[in-house]
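Only one chain comes next, encoded as structure tokens, the form predicted alone.
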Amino acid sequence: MKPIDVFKALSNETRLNILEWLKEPEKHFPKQGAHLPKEVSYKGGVCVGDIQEKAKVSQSTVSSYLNMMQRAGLLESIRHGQWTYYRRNEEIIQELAKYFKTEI
């Protein structure tokens, strides 16, 4: 984890909202079909299209945001068929919390 990359990724309100929404995906993305089937991955994930719809931004913008957050380590993605699903990378988020506690 490079803290500067994480801070850059979180310096946008929509990207920060996405991270918050993915903390409780069932609450924020209740639509049937928004979630990766548990038989594919027990960790789950939310479809890009549903994230885009909630964020009210273009498909290219949300893809850019999600890629930036993934490169920073905040998100993980999994492809299932033609769809890509995203979820939080809780291990990196815990590292970030530890970094704040010990380094800043």
Contents of the next structure:
Number of protein chains: 2
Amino acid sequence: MKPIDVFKALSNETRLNILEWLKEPEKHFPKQGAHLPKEVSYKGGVCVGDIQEKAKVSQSTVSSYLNMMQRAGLLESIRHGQWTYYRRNEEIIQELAKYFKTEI
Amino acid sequence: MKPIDVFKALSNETRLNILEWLKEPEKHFPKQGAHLPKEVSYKGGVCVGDIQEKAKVSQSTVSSYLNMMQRAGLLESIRHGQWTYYRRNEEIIQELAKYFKTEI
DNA sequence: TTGACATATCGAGAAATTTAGATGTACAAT
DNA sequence: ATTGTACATCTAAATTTCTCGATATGTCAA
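What about the form predicted in complex with the DNA, after the form predicted alone?
Below is the whole assembly, all chains and molecules, this chain first.
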């Protein structure tokens, strides 16, 4: 987890929004989890298409945004069938908050 | 104080370094305060030239970096004679840490 | 007032980021 | 097997950021 990559990931309005939306997925993505069968629970995960719809950017853009945020450590993902679910990596984010408080 | 501007300011190795150096100015800038007469104390302030020397970028670059960081709220400055002293704006930075913890 | 110095601002070319559309890949349903 | 859907990757143009040298501004000292 390189702080610079995190800051770069957060230097964009859309990406920042995505991260905030994913704090309360059920609020911002009403259809959330529609494709996930009960036995595969991925709490807080939202599929790419739903995020794209809300973010109003192209499919390729949202895909690379999510990938970038994942590489920065902000998100984690799981693939289920044809869907990829992304959610916040709260553990890393908490580490980041600590880093910000003590190192910045 | 717009978070995005802060993240942009922190998305650069040199600027991130400057912010960290300014946490311990006396450690990183031995000559610190050489030009400041005693009656004008600006605790933790370091002049542009000293920062430039350590950062190893051009004078214009360091000047615009410092300006950018100030606009983002990370730094504050005071001019004394021909020197401009920059130091961390700890109040804002603390607010930012709180913002990061609660909003990110 | 002139000259020297510290810093700020300007202008421009190089490099990185943004973003979309086209194409590729994997899976599901028929 | 074929088709449709979800997502990833590639390519490229537009925009933004980076970074410098040149120039401008402000201040001090002689």
